[in-house]
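Listed next as structure tokens is one chain, alone, in the form predicted alone.
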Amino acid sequence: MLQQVATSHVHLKDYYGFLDEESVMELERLSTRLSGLKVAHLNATSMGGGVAEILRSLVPLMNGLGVQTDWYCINADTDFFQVTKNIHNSLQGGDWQFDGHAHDVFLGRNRRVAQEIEALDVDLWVVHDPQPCPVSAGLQSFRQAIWHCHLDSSTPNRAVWNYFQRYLVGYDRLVFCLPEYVNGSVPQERVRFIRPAIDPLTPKNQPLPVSEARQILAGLGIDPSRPLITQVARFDRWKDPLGVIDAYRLAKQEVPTLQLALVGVMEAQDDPEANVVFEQVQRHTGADLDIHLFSDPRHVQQREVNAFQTASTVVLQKSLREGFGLTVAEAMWKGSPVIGGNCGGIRVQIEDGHNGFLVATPEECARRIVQLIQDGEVRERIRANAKESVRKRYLMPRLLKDYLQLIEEVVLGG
């Protein structure tokens, strides 16, 4: 039930580049002050989502600075991970409902999750997102625990919500990214808020001269002759593909050598309805051979990703609904333009019109996109300014010390 997932050591100096010396000291205090606690990162899945690439980070370099942390997930099946997909769209404001398997098969998983975290000796649990949110109700004693809800949920299907709230009560603390996605019900005195973080020494955030991200890309089958647009998110709802590709058609009536990518691989065991948009996805493209789809992990990996994110003309995020988005800071640190959707965790990135450009529907979108490849003097400006508002707050070392502060906090009382 209960899978713990392989890491390493990674050390901080690693690191120093992108931090200053005040943050060295003050992660240096934290290690010195956290020495000895035992630490655990529970969720859903080791691969795929923004959750389990920014732990595959966090833990190492945790570990590294003397805090003992070890990551596990839940191997569940299919049926637990189709309730929790539906969990997750309706806090992020989708129609669905609670009915008796649907109880029974989230508990159930749960309970017996817990009953594997009682037999470890663990300090505090770090637990992440709503799929194993309830195990803190099927323990005995949960020594201290931290909920960091990852998703937009300032607009919830209100009566899923009000079915989470009773396995919030078990938390010492409840982590979300903006204010507005905290609901009123929720205890404000232990909210905090963090943001997530981009590693920067990943070979998808390494930097990759453009020639050599061109010839990736021509190896895939895309013309870098050409202007390219490129959204890499999973085929999910949220993240809105049909919406790039009728943006796409649109901006391609003034730009007619335009290509799309559309770059989902498919590697996470808590999204079973990625095929279903996938196909969607299939139809609304037709027969247009200048939209390229990738779902294969076996053919896109980070390297890949790293040439789309570097080589594309303009880097899209159009969700509807976006806990933060980590795919934007990825393209921002490449200095890539990029349009986002008006929404979540984007806004927050995305100062519309200084380091990129934030968008409501597929008109504006292509708007934004004919600008971006007309007008190079804006494309370079926003460039730019991308690469900076990136490095300043949106890399790993920062969210280390993020949830280091917070740990001591819960354990030690800061």
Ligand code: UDP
Given for the second form:
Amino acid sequence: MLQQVATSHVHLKDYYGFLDEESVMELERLSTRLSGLKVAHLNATSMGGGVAEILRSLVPLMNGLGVQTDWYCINADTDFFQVTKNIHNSLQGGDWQFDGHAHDVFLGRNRRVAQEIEALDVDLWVVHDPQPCPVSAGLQSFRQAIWHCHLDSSTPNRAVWNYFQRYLVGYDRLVFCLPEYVNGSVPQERVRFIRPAIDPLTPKNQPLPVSEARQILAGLGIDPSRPLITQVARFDRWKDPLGVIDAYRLAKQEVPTLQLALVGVMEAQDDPEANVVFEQVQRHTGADLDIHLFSDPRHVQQREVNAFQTASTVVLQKSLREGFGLTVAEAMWKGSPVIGGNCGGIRVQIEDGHNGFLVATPEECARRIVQLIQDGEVRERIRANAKESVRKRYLMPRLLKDYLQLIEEVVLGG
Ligand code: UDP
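Would you mind generating the form predicted in complex with the named molecule now that we have the form predicted alone?
Next comes the full complex, this chain leading.
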């Protein structure tokens, strides 16, 4: 059930260009304090989605700093991931009821994961999201553990949250992105807040000349001479792909040459619903040849995502719920104007009208698309502010520091 994900070591000095002197000193202090400690991250999938994206960079950096860190994910069946996707949806506010079967599947698989964990020599576990959360229940060797919830649980299905929170008692710290995600009788003294970050050194986030990005898009069937709006996101109902298509259709009435790309490569084993949403999207697309759908990982990898985020006229992330939304930071980092759904983690990244736009409906979204396409001055102002706000707040070294400080607090008492 437990599968180790291969990772490497990355040295902090590669990131010096993104760090001030004080942060370098603090990271070196932390690495000395934590040397000899064995940390392991546990999540649901090694590919697809924001958590895997973060761990792929964070784990090698922790190792590079001398904090021995492993990464495990759960190798489970579709039955398990169907149940956990329902839990995920209902913690974000969806309508669903836990029944006996779901309980047995959820707990049964996690018990097996727990048995495998018992055999491992780890001092501190960092468990991500609901899927593996119950492993904490009743484990002897699970001495110290952090649960990091990446969801937007601001308006959860109450019954499911009440069921779920019994599994939180086994954790020393409970990490959320925002205060409004903390519900029910969660022990407040154990709650901490950490915002995610993007890695400026991955092929996805390194600078890519616009001309090269346009060539890559042309190779994928996009006409680089016409305006393009793009949403990079898993095919998931909370990402509102149907609302994006509606917004595109409205905007196209004013900008007839407009093209839309929906980029949602299906890699995440914990998201069995993606196919269903993709089919809905295909039906909603109809015969419109200016809507381009991408779901095949052979066609779109990191460099192609970079090209979409670099060369699109406007990037959308029209989510209805969003724990944080790495895609927003990724596009803003490339200086692209982003229109985001006015919810959760998008709201903290975008200051409406300053470094992007926040919208609640397809109509509002369409108005902003047209404005950004037609008004070069607004576009340029948003571009500069967007890049700067990510540089200040949402790059990986800051997340590394937040994590190590939290681990120090748990293991050594701060
Ligand atoms: N992503 C990708 N290819 C895709 C769709 C998404 O590489 O076709 C990446 C995206 O660039 C981001 C992550 O998957 O790094 C999604 O993270 P986010 O926090 O936006 O959303 P989540 O999927 O975790 O809900």
